[in-house]
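What follows is a single chain, given as C-alpha coordinates, in the form predicted alone.
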Amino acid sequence: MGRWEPNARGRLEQAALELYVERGFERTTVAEIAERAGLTERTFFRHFADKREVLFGGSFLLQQHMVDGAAAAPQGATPLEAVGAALDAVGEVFRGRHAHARRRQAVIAANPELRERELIKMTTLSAALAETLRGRGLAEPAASLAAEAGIAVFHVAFGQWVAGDEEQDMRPLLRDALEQLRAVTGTG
(Lines of atoms letter the chains of each structure in order from A and count residues from 1; the text may use other names and numbers.)
(Lines give C-alpha, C1' and ligand atoms only; values in the text may rest on other atoms or scores of the structure.)
Protein backbone atom coordinates (compact mmCIF):
# COMPACT_ATOMS: atom_id res chain seq x y z
CA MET A 1 0.00 0.00 0.00
CA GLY A 2 1.48 3.35 -0.99
CA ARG A 3 2.15 6.21 1.38
CA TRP A 4 -0.25 8.45 -0.53
CA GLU A 5 -3.25 6.24 0.25
CA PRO A 6 -6.02 7.95 2.26
CA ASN A 7 -6.99 7.30 5.88
CA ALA A 8 -3.52 7.23 7.39
CA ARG A 9 -4.94 7.39 10.92
CA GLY A 10 -7.23 4.40 10.38
CA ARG A 11 -4.45 2.42 8.73
CA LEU A 12 -2.17 3.11 11.69
CA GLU A 13 -4.87 2.04 14.15
CA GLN A 14 -5.49 -1.18 12.24
CA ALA A 15 -1.78 -1.97 11.86
CA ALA A 16 -1.12 -1.31 15.55
CA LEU A 17 -3.95 -3.54 16.71
CA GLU A 18 -2.84 -6.35 14.41
CA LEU A 19 0.72 -6.13 15.71
CA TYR A 20 -0.35 -5.85 19.34
CA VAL A 21 -2.42 -9.01 18.94
CA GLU A 22 0.36 -10.85 17.07
CA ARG A 23 3.41 -9.74 19.06
CA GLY A 24 2.12 -8.03 22.19
CA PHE A 25 2.02 -4.34 23.02
CA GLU A 26 5.43 -4.27 24.68
CA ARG A 27 7.25 -5.92 21.78
CA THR A 28 5.74 -3.73 19.07
CA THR A 29 7.52 -0.55 18.01
CA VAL A 30 6.20 2.58 16.37
CA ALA A 31 8.48 1.86 13.40
CA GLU A 32 6.82 -1.54 12.94
CA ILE A 33 3.36 -0.02 13.13
CA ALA A 34 4.23 2.63 10.54
CA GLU A 35 5.83 0.03 8.26
CA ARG A 36 2.80 -2.28 8.48
CA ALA A 37 0.54 0.67 7.61
CA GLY A 38 2.77 1.67 4.71
CA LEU A 39 3.63 4.99 6.34
CA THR A 40 6.52 6.67 8.09
CA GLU A 41 7.18 7.11 11.79
CA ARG A 42 6.83 10.84 11.25
CA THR A 43 3.29 10.28 9.97
CA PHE A 44 2.56 8.12 13.02
CA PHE A 45 3.56 10.96 15.34
CA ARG A 46 1.42 13.44 13.41
CA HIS A 47 -1.58 11.38 14.50
CA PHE A 48 -0.60 9.91 17.88
CA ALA A 49 1.57 11.02 20.78
CA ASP A 50 2.75 7.46 21.48
CA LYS A 51 1.89 3.86 20.74
CA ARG A 52 -0.65 3.67 23.60
CA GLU A 53 -2.79 6.39 22.10
CA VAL A 54 -3.46 4.32 18.98
CA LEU A 55 -5.84 2.25 21.11
CA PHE A 56 -7.57 5.29 22.60
CA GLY A 57 -8.08 7.46 19.54
CA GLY A 58 -11.85 7.01 19.68
CA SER A 59 -12.16 8.27 23.25
CA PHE A 60 -13.26 11.75 22.22
CA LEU A 61 -15.99 10.37 19.96
CA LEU A 62 -17.23 8.13 22.76
CA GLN A 63 -17.26 11.06 25.17
CA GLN A 64 -19.08 13.28 22.67
CA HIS A 65 -21.81 10.69 22.12
CA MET A 66 -22.22 10.21 25.86
CA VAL A 67 -22.45 13.95 26.55
CA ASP A 68 -24.77 14.58 23.61
CA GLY A 69 -27.04 11.71 24.67
CA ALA A 70 -27.36 13.02 28.23
CA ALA A 71 -27.90 16.58 27.03
CA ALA A 72 -30.65 15.45 24.65
CA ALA A 73 -32.65 13.66 27.38
CA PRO A 74 -36.11 15.18 27.91
CA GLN A 75 -36.19 18.19 30.22
CA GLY A 76 -38.04 16.38 33.02
CA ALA A 77 -35.84 13.28 32.90
CA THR A 78 -34.47 11.97 36.18
CA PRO A 79 -30.69 11.80 36.54
CA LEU A 80 -30.71 8.06 35.80
CA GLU A 81 -32.95 8.61 32.77
CA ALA A 82 -30.44 11.15 31.47
CA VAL A 83 -27.66 8.63 32.12
CA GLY A 84 -29.74 6.03 30.26
CA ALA A 85 -29.99 8.38 27.27
CA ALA A 86 -26.21 8.81 27.38
CA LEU A 87 -25.71 5.05 27.47
CA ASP A 88 -28.08 4.51 24.54
CA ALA A 89 -26.06 7.02 22.51
CA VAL A 90 -22.82 5.28 23.43
CA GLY A 91 -24.23 1.87 22.55
CA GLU A 92 -24.80 3.10 19.02
CA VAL A 93 -21.07 3.90 18.64
CA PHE A 94 -20.21 0.22 19.06
CA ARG A 95 -22.62 -1.10 16.42
CA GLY A 96 -20.69 -3.34 14.02
CA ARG A 97 -17.46 -3.08 16.05
CA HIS A 98 -17.63 -6.19 18.20
CA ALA A 99 -14.64 -8.05 16.71
CA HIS A 100 -12.47 -4.94 16.85
CA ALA A 101 -13.54 -4.16 20.43
CA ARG A 102 -12.81 -7.72 21.56
CA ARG A 103 -9.32 -7.64 20.11
CA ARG A 104 -8.64 -4.18 21.52
CA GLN A 105 -9.89 -5.18 24.97
CA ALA A 106 -7.72 -8.31 24.98
CA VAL A 107 -4.65 -6.18 24.26
CA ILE A 108 -5.58 -3.75 27.04
CA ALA A 109 -6.30 -6.53 29.54
CA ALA A 110 -2.85 -8.03 28.93
CA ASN A 111 -0.93 -4.86 29.79
CA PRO A 112 -0.95 -2.93 33.10
CA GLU A 113 0.05 0.34 31.40
CA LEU A 114 -2.90 0.08 29.03
CA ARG A 115 -5.30 -0.84 31.84
CA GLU A 116 -4.19 2.31 33.63
CA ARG A 117 -4.81 4.37 30.48
CA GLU A 118 -8.27 2.79 30.17
CA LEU A 119 -9.06 3.86 33.76
CA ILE A 120 -8.00 7.41 32.91
CA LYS A 121 -10.38 7.31 29.93
CA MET A 122 -13.24 6.17 32.17
CA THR A 123 -12.49 8.94 34.69
CA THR A 124 -12.55 11.49 31.88
CA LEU A 125 -15.89 10.11 30.63
CA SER A 126 -17.33 10.33 34.13
CA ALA A 127 -16.18 13.93 34.55
CA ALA A 128 -17.69 14.94 31.20
CA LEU A 129 -20.98 13.21 32.02
CA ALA A 130 -21.09 14.86 35.47
CA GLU A 131 -20.50 18.26 33.87
CA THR A 132 -23.39 17.63 31.48
CA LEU A 133 -25.65 16.60 34.36
CA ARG A 134 -24.67 19.75 36.26
CA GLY A 135 -25.57 21.71 33.13
CA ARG A 136 -29.01 20.11 33.31
CA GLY A 137 -29.40 21.53 36.83
CA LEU A 138 -28.34 18.55 38.92
CA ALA A 139 -26.37 19.66 41.97
CA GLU A 140 -23.31 18.02 43.48
CA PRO A 141 -22.69 15.43 44.69
CA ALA A 142 -25.69 13.94 42.84
CA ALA A 143 -24.25 14.81 39.41
CA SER A 144 -20.96 13.03 40.14
CA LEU A 145 -22.72 10.05 41.73
CA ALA A 146 -25.05 9.63 38.75
CA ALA A 147 -22.13 9.95 36.32
CA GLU A 148 -20.01 7.41 38.20
CA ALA A 149 -22.97 5.04 38.31
CA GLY A 150 -23.39 5.47 34.55
CA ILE A 151 -19.76 4.63 33.96
CA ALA A 152 -20.09 1.55 36.18
CA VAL A 153 -23.11 0.46 34.13
CA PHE A 154 -21.16 1.02 30.93
CA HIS A 155 -18.19 -0.95 32.26
CA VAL A 156 -20.32 -3.96 33.26
CA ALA A 157 -22.34 -4.01 30.02
CA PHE A 158 -19.25 -3.52 27.87
CA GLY A 159 -17.59 -6.47 29.65
CA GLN A 160 -20.60 -8.66 28.91
CA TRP A 161 -20.69 -7.47 25.31
CA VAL A 162 -17.03 -8.18 24.52
CA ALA A 163 -17.24 -11.54 26.28
CA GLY A 164 -19.89 -12.63 23.78
CA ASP A 165 -18.80 -14.61 20.75
CA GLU A 166 -21.02 -12.86 18.24
CA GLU A 167 -21.89 -9.34 17.18
CA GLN A 168 -24.91 -8.02 19.03
CA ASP A 169 -26.43 -4.66 19.83
CA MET A 170 -24.87 -3.40 23.06
CA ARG A 171 -27.83 -1.18 23.98
CA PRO A 172 -30.00 -3.96 25.49
CA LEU A 173 -27.06 -4.94 27.70
CA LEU A 174 -26.63 -1.31 28.76
CA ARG A 175 -30.35 -0.98 29.51
CA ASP A 176 -30.38 -4.23 31.47
CA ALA A 177 -27.34 -3.18 33.53
CA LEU A 178 -29.03 0.16 34.27
CA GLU A 179 -32.18 -1.68 35.38
CA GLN A 180 -30.03 -3.88 37.61
CA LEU A 181 -28.56 -0.73 39.16
CA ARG A 182 -32.07 0.62 39.75
CA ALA A 183 -33.05 -2.67 41.39
CA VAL A 184 -29.98 -2.67 43.62
CA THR A 185 -30.63 0.92 44.72
CA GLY A 186 -34.38 0.45 45.08
CA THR A 187 -35.15 3.04 42.40
CA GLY A 188 -36.52 0.61 39.78
Contents of the next structure:
There are 2 protein chains.
Amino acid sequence: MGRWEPNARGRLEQAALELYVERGFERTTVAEIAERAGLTERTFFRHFADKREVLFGGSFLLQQHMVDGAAAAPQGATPLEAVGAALDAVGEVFRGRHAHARRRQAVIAANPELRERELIKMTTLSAALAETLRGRGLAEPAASLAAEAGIAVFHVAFGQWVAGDEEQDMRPLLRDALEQLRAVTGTG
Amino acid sequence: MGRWEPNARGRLEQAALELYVERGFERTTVAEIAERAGLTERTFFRHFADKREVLFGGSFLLQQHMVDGAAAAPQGATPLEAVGAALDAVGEVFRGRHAHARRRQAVIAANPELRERELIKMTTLSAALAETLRGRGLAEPAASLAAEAGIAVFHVAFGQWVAGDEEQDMRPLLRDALEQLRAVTGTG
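Shown: the form predicted alone; wanted: the form predicted in complex with another copy of the chain:
Next comes the full complex, and the chain you just saw is listed first.
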Protein backbone atom coordinates (compact mmCIF):
# COMPACT_ATOMS: atom_id res chain seq x y z
CA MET A 1 0.00 0.00 0.00
CA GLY A 2 2.98 2.38 -0.36
CA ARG A 3 5.17 3.85 2.35
CA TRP A 4 3.84 5.40 5.49
CA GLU A 5 3.59 9.18 5.38
CA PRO A 6 3.63 10.95 8.75
CA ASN A 7 0.28 12.70 9.33
CA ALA A 8 -0.67 12.40 5.66
CA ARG A 9 -4.35 12.95 6.41
CA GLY A 10 -3.73 16.17 8.32
CA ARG A 11 -1.34 17.48 5.67
CA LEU A 12 -3.86 16.75 2.89
CA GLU A 13 -6.62 18.45 4.85
CA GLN A 14 -4.46 21.51 5.43
CA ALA A 15 -3.35 21.71 1.78
CA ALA A 16 -6.91 21.24 0.50
CA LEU A 17 -8.33 24.01 2.70
CA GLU A 18 -5.55 26.40 1.65
CA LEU A 19 -6.28 25.75 -2.03
CA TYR A 20 -10.08 25.95 -1.62
CA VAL A 21 -9.64 29.36 0.03
CA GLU A 22 -7.09 30.58 -2.53
CA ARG A 23 -8.74 29.49 -5.76
CA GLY A 24 -12.17 28.15 -4.84
CA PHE A 25 -13.42 24.62 -4.24
CA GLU A 26 -14.52 24.03 -7.86
CA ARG A 27 -11.21 25.08 -9.37
CA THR A 28 -9.03 22.88 -7.14
CA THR A 29 -8.01 19.41 -8.29
CA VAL A 30 -6.96 16.40 -6.24
CA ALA A 31 -3.61 16.47 -8.06
CA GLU A 32 -3.00 20.02 -6.82
CA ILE A 33 -3.94 19.10 -3.26
CA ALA A 34 -1.54 16.16 -3.25
CA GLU A 35 1.24 18.27 -4.73
CA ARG A 36 0.78 21.05 -2.16
CA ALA A 37 0.92 18.44 0.62
CA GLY A 38 4.04 16.87 -0.87
CA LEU A 39 2.21 13.57 -1.34
CA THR A 40 0.81 11.54 -4.23
CA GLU A 41 -2.75 11.37 -5.55
CA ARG A 42 -2.70 7.72 -4.55
CA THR A 43 -2.10 8.73 -0.95
CA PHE A 44 -4.96 11.24 -1.19
CA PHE A 45 -7.37 8.50 -2.27
CA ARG A 46 -6.22 6.25 0.57
CA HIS A 47 -7.62 8.90 2.95
CA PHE A 48 -10.53 10.54 1.12
CA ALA A 49 -13.04 9.35 -1.49
CA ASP A 50 -13.02 12.74 -3.24
CA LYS A 51 -12.22 16.41 -2.66
CA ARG A 52 -15.59 17.03 -0.99
CA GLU A 53 -14.86 14.37 1.64
CA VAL A 54 -11.96 16.48 2.90
CA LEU A 55 -14.57 18.96 4.16
CA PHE A 56 -17.08 16.42 5.53
CA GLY A 57 -14.85 13.60 6.76
CA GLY A 58 -15.29 14.83 10.34
CA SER A 59 -19.11 14.53 10.32
CA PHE A 60 -19.19 11.00 11.59
CA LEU A 61 -16.83 11.80 14.47
CA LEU A 62 -19.02 14.77 15.42
CA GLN A 63 -22.14 12.62 15.38
CA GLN A 64 -20.44 9.90 17.41
CA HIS A 65 -19.39 12.34 20.13
CA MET A 66 -22.80 13.96 20.23
CA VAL A 67 -24.64 10.65 20.52
CA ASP A 68 -22.19 9.31 23.13
CA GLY A 69 -22.59 12.52 25.14
CA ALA A 70 -26.38 12.17 25.23
CA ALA A 71 -26.23 8.45 25.98
CA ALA A 72 -23.81 9.03 28.88
CA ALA A 73 -26.08 11.54 30.68
CA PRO A 74 -27.27 10.22 34.08
CA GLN A 75 -30.33 7.98 33.98
CA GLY A 76 -32.57 10.49 35.75
CA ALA A 77 -31.55 13.41 33.51
CA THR A 78 -34.33 15.38 31.81
CA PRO A 79 -34.42 15.40 27.99
CA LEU A 80 -32.93 18.90 28.00
CA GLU A 81 -30.12 17.79 30.30
CA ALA A 82 -29.35 14.92 27.90
CA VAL A 83 -29.31 17.42 25.01
CA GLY A 84 -27.00 19.64 27.08
CA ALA A 85 -24.62 16.71 27.61
CA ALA A 86 -24.65 16.04 23.86
CA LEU A 87 -23.82 19.69 23.17
CA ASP A 88 -20.96 19.71 25.70
CA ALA A 89 -19.48 16.71 23.88
CA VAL A 90 -19.85 18.56 20.57
CA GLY A 91 -18.06 21.56 22.06
CA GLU A 92 -15.16 19.26 22.99
CA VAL A 93 -14.78 18.07 19.39
CA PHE A 94 -14.14 21.63 18.21
CA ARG A 95 -11.52 22.45 20.85
CA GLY A 96 -8.43 23.88 19.12
CA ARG A 97 -10.15 23.72 15.72
CA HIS A 98 -11.25 27.36 15.39
CA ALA A 99 -8.88 28.48 12.62
CA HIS A 100 -9.64 25.32 10.67
CA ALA A 101 -13.41 25.64 11.16
CA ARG A 102 -13.33 29.29 10.08
CA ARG A 103 -11.62 28.50 6.79
CA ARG A 104 -13.83 25.48 6.18
CA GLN A 105 -16.92 27.62 6.76
CA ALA A 106 -15.77 30.26 4.27
CA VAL A 107 -15.31 27.56 1.61
CA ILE A 108 -18.75 26.08 2.29
CA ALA A 109 -20.48 29.48 2.32
CA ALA A 110 -19.11 30.18 -1.18
CA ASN A 111 -20.57 27.03 -2.78
CA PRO A 112 -24.30 26.15 -2.99
CA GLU A 113 -23.65 22.41 -3.34
CA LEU A 114 -21.51 22.41 -0.19
CA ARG A 115 -24.11 24.45 1.69
CA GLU A 116 -26.73 21.84 0.81
CA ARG A 117 -24.44 19.07 1.96
CA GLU A 118 -23.94 20.93 5.26
CA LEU A 119 -27.73 21.21 5.70
CA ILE A 120 -28.11 17.48 5.13
CA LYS A 121 -25.43 16.86 7.75
CA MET A 122 -27.50 18.86 10.26
CA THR A 123 -30.57 16.74 9.47
CA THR A 124 -28.54 13.56 9.94
CA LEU A 125 -27.24 14.83 13.28
CA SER A 126 -30.78 15.64 14.38
CA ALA A 127 -32.05 12.16 13.45
CA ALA A 128 -29.16 10.50 15.32
CA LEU A 129 -29.81 12.58 18.44
CA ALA A 130 -33.56 11.81 18.29
CA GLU A 131 -32.78 8.11 18.11
CA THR A 132 -30.55 8.36 21.17
CA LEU A 133 -33.27 10.21 23.08
CA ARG A 134 -35.81 7.53 22.13
CA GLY A 135 -33.31 4.98 23.43
CA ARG A 136 -33.42 6.88 26.73
CA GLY A 137 -37.19 6.35 26.86
CA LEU A 138 -38.41 9.67 25.43
CA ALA A 139 -41.50 9.18 23.22
CA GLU A 140 -42.21 10.77 19.84
CA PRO A 141 -42.77 13.53 18.90
CA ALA A 142 -40.96 14.82 22.01
CA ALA A 143 -37.69 13.09 21.03
CA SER A 144 -37.61 14.66 17.56
CA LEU A 145 -38.57 18.06 18.94
CA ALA A 146 -35.88 17.96 21.62
CA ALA A 147 -33.31 16.81 19.05
CA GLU A 148 -34.23 19.52 16.53
CA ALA A 149 -34.11 22.11 19.30
CA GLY A 150 -30.65 20.82 20.26
CA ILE A 151 -29.42 21.08 16.69
CA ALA A 152 -30.86 24.60 16.46
CA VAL A 153 -28.81 25.49 19.56
CA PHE A 154 -25.70 23.96 18.00
CA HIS A 155 -26.34 25.80 14.74
CA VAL A 156 -26.71 29.19 16.44
CA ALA A 157 -23.78 28.73 18.87
CA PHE A 158 -21.53 27.38 16.12
CA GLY A 159 -22.35 30.46 14.03
CA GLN A 160 -21.31 32.76 16.88
CA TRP A 161 -18.17 30.75 17.59
CA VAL A 162 -17.00 30.58 13.97
CA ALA A 163 -17.70 34.30 13.45
CA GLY A 164 -15.38 35.15 16.37
CA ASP A 165 -11.83 36.21 15.62
CA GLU A 166 -10.12 34.04 18.19
CA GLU A 167 -9.92 30.50 19.41
CA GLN A 168 -12.34 30.05 22.31
CA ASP A 169 -14.23 27.31 24.10
CA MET A 170 -17.54 26.68 22.28
CA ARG A 171 -19.24 25.22 25.34
CA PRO A 172 -20.21 28.48 27.10
CA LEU A 173 -21.81 29.64 23.83
CA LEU A 174 -23.69 26.34 23.56
CA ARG A 175 -24.89 26.57 27.17
CA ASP A 176 -25.95 30.18 26.76
CA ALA A 177 -27.90 29.40 23.57
CA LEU A 178 -29.60 26.46 25.29
CA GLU A 179 -30.55 28.75 28.17
CA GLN A 180 -31.95 31.32 25.72
CA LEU A 181 -33.97 28.62 24.00
CA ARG A 182 -35.37 27.63 27.39
CA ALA A 183 -36.25 31.22 28.15
CA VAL A 184 -37.87 31.83 24.79
CA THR A 185 -39.95 28.63 24.78
CA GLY A 186 -40.82 28.85 28.46
CA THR A 187 -42.59 32.19 28.33
CA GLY A 188 -45.41 31.43 25.90
CA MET B 1 -50.15 35.54 -24.88
CA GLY B 2 -52.60 32.87 -26.14
CA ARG B 3 -56.14 32.22 -25.04
CA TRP B 4 -57.21 32.05 -21.44
CA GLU B 5 -57.41 28.50 -20.03
CA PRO B 6 -59.73 28.03 -17.05
CA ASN B 7 -57.68 26.98 -14.00
CA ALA B 8 -54.66 26.10 -16.13
CA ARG B 9 -52.30 26.28 -13.17
CA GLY B 10 -54.36 23.86 -11.06
CA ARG B 11 -54.79 21.44 -13.96
CA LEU B 12 -51.04 21.44 -14.67
CA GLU B 13 -50.27 20.90 -11.00
CA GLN B 14 -52.71 17.99 -10.84
CA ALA B 15 -51.39 16.40 -14.04
CA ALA B 16 -47.76 16.81 -12.96
CA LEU B 17 -48.34 15.17 -9.57
CA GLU B 18 -50.18 12.26 -11.20
CA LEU B 19 -47.31 11.67 -13.59
CA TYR B 20 -44.60 12.08 -10.94
CA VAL B 21 -46.38 9.42 -8.83
CA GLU B 22 -46.98 7.08 -11.79
CA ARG B 23 -43.59 7.17 -13.47
CA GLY B 24 -41.26 9.14 -11.21
CA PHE B 25 -40.21 12.78 -11.25
CA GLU B 26 -37.08 12.21 -13.37
CA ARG B 27 -38.91 10.31 -16.09
CA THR B 28 -41.69 12.86 -16.58
CA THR B 29 -41.34 15.58 -19.23
CA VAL B 30 -43.02 18.96 -19.44
CA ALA B 31 -44.55 17.87 -22.77
CA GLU B 32 -46.25 14.94 -21.01
CA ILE B 33 -47.55 17.13 -18.21
CA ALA B 34 -49.04 19.59 -20.68
CA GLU B 35 -50.62 16.78 -22.69
CA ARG B 36 -52.18 15.15 -19.61
CA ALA B 37 -53.64 18.53 -18.61
CA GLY B 38 -54.97 19.10 -22.14
CA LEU B 39 -52.82 22.22 -22.48
CA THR B 40 -49.72 23.26 -24.40
CA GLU B 41 -46.10 23.38 -23.24
CA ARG B 42 -46.28 27.12 -23.82
CA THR B 43 -49.07 27.36 -21.27
CA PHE B 44 -47.00 25.28 -18.83
CA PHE B 45 -44.11 27.73 -19.09
CA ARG B 46 -46.43 30.68 -18.53
CA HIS B 47 -47.12 29.22 -15.07
CA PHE B 48 -43.94 27.39 -14.05
CA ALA B 49 -40.23 27.90 -14.80
CA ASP B 50 -39.62 24.12 -14.89
CA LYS B 51 -41.06 20.83 -13.68
CA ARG B 52 -39.51 21.24 -10.22
CA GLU B 53 -41.34 24.54 -9.72
CA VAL B 54 -44.66 22.68 -9.85
CA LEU B 55 -43.69 21.13 -6.50
CA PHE B 56 -42.22 24.26 -4.89
CA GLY B 57 -44.35 27.03 -6.34
CA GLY B 58 -46.34 27.22 -3.08
CA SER B 59 -43.29 27.93 -0.90
CA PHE B 60 -43.55 31.68 -1.17
CA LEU B 61 -47.25 31.64 -0.25
CA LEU B 62 -46.48 29.48 2.78
CA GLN B 63 -43.72 31.85 3.89
CA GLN B 64 -45.95 34.87 3.36
CA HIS B 65 -48.74 33.43 5.53
CA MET B 66 -46.29 32.37 8.24
CA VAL B 67 -44.62 35.77 8.39
CA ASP B 68 -47.95 37.63 8.32
CA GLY B 69 -49.25 35.39 11.12
CA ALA B 70 -46.28 36.20 13.35
CA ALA B 71 -46.40 39.90 12.49
CA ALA B 72 -50.13 40.09 13.33
CA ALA B 73 -49.73 38.65 16.85
CA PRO B 74 -50.68 41.21 19.55
CA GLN B 75 -47.93 43.63 20.54
CA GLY B 76 -47.56 42.19 24.04
CA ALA B 77 -47.37 38.58 22.83
CA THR B 78 -44.40 36.50 23.98
CA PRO B 79 -42.02 35.15 21.31
CA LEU B 80 -43.63 31.73 21.63
CA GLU B 81 -47.10 33.21 21.19
CA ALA B 82 -45.91 34.94 18.02
CA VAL B 83 -44.48 31.61 16.79
CA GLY B 84 -47.83 29.97 17.65
CA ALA B 85 -49.67 32.60 15.59
CA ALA B 86 -47.29 31.92 12.67
CA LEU B 87 -47.99 28.19 12.95
CA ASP B 88 -51.76 28.71 13.05
CA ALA B 89 -51.47 30.68 9.82
CA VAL B 90 -49.41 27.86 8.30
CA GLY B 91 -52.10 25.36 9.32
CA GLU B 92 -54.64 27.48 7.44
CA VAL B 93 -52.61 27.28 4.22
CA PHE B 94 -52.85 23.49 4.24
CA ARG B 95 -56.60 23.34 4.83
CA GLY B 96 -58.17 21.02 2.21
CA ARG B 97 -54.73 20.20 0.77
CA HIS B 98 -54.13 16.83 2.45
CA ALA B 99 -54.46 14.53 -0.58
CA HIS B 100 -52.29 16.90 -2.61
CA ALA B 101 -49.66 17.21 0.13
CA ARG B 102 -49.51 13.43 0.57
CA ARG B 103 -48.79 12.83 -3.09
CA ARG B 104 -46.31 15.67 -3.24
CA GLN B 105 -44.49 14.27 -0.20
CA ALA B 106 -44.22 10.80 -1.77
CA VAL B 107 -42.64 12.33 -4.89
CA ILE B 108 -40.16 14.36 -2.83
CA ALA B 109 -39.23 11.41 -0.59
CA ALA B 110 -38.28 9.38 -3.67
CA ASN B 111 -35.78 11.92 -5.04
CA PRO B 112 -32.60 13.11 -3.25
CA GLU B 113 -32.43 16.39 -5.19
CA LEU B 114 -36.03 17.23 -4.23
CA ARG B 115 -35.36 16.32 -0.59
CA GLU B 116 -32.43 18.75 -0.57
CA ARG B 117 -34.60 21.45 -2.08
CA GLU B 118 -37.22 20.81 0.63
CA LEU B 119 -34.53 21.17 3.33
CA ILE B 120 -33.42 24.47 1.84
CA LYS B 121 -37.04 25.63 1.89
CA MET B 122 -37.17 24.92 5.63
CA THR B 123 -34.01 26.99 6.18
CA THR B 124 -35.50 29.84 4.17
CA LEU B 125 -38.72 29.68 6.22
CA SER B 126 -36.69 29.75 9.44
CA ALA B 127 -34.70 32.80 8.31
CA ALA B 128 -37.90 34.65 7.33
CA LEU B 129 -39.53 33.88 10.69
CA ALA B 130 -36.40 34.99 12.59
CA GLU B 131 -36.45 38.28 10.69
CA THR B 132 -40.09 38.85 11.63
CA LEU B 133 -39.32 38.12 15.28
CA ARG B 134 -36.42 40.59 15.20
CA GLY B 135 -38.87 43.10 13.73
CA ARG B 136 -41.01 42.52 16.82
CA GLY B 137 -38.05 43.50 19.01
CA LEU B 138 -36.63 40.08 19.88
CA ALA B 139 -32.81 40.13 19.99
CA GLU B 140 -30.40 37.59 18.56
CA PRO B 141 -29.73 34.76 19.18
CA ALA B 142 -33.20 34.41 20.77
CA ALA B 143 -34.96 35.28 17.49
CA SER B 144 -33.12 32.60 15.50
CA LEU B 145 -33.61 30.03 18.25
CA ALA B 146 -37.35 30.74 18.53
CA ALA B 147 -37.67 30.60 14.73
CA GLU B 148 -35.75 27.31 14.42
CA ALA B 149 -37.83 25.85 17.24
CA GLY B 150 -40.98 26.95 15.40
CA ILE B 151 -39.83 25.33 12.17
CA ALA B 152 -39.00 22.14 14.11
CA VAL B 153 -42.58 22.15 15.41
CA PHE B 154 -43.90 22.66 11.88
CA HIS B 155 -41.66 19.89 10.56
CA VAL B 156 -42.81 17.38 13.19
CA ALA B 157 -46.53 18.29 13.00
CA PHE B 158 -46.49 18.32 9.20
CA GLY B 159 -44.94 14.82 9.27
CA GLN B 160 -47.77 13.55 11.48
CA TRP B 161 -50.41 15.29 9.39
CA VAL B 162 -49.14 14.06 6.03
CA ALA B 163 -48.73 10.50 7.37
CA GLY B 164 -52.42 10.45 8.36
CA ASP B 165 -54.90 8.77 6.03
CA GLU B 166 -57.54 11.46 6.10
CA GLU B 167 -58.01 15.15 5.63
CA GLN B 168 -57.77 16.87 9.00
CA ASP B 169 -57.03 20.27 10.48
CA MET B 170 -53.25 20.62 10.96
CA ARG B 171 -53.58 23.27 13.67
CA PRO B 172 -54.29 20.96 16.64
CA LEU B 173 -51.20 18.94 15.67
CA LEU B 174 -49.14 22.13 15.48
CA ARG B 175 -50.40 23.33 18.86
CA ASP B 176 -49.76 19.95 20.46
CA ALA B 177 -46.20 19.80 19.08
CA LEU B 178 -45.54 23.35 20.32
CA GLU B 179 -46.81 22.32 23.75
CA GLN B 180 -44.55 19.27 23.73
CA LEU B 181 -41.58 21.43 22.78
CA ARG B 182 -42.40 23.70 25.71
CA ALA B 183 -42.62 20.72 28.03
CA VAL B 184 -39.38 19.18 26.81
CA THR B 185 -37.34 22.40 26.94
CA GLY B 186 -38.92 23.58 30.18
CA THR B 187 -37.89 20.64 32.34
CA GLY B 188 -34.09 20.85 32.02
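Just so we're clear, the structure is a prediction, and the values are computed from it rather than from any experiment. Numbering follows the first chain given and starts at 1. Under this definition, the rigid core comprises the largest set of C-alpha atoms superposing within 1.5 Å between the forms.
Annotation for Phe56: C-alpha shift under 2 angstroms between these two forms, rigid core superposed.
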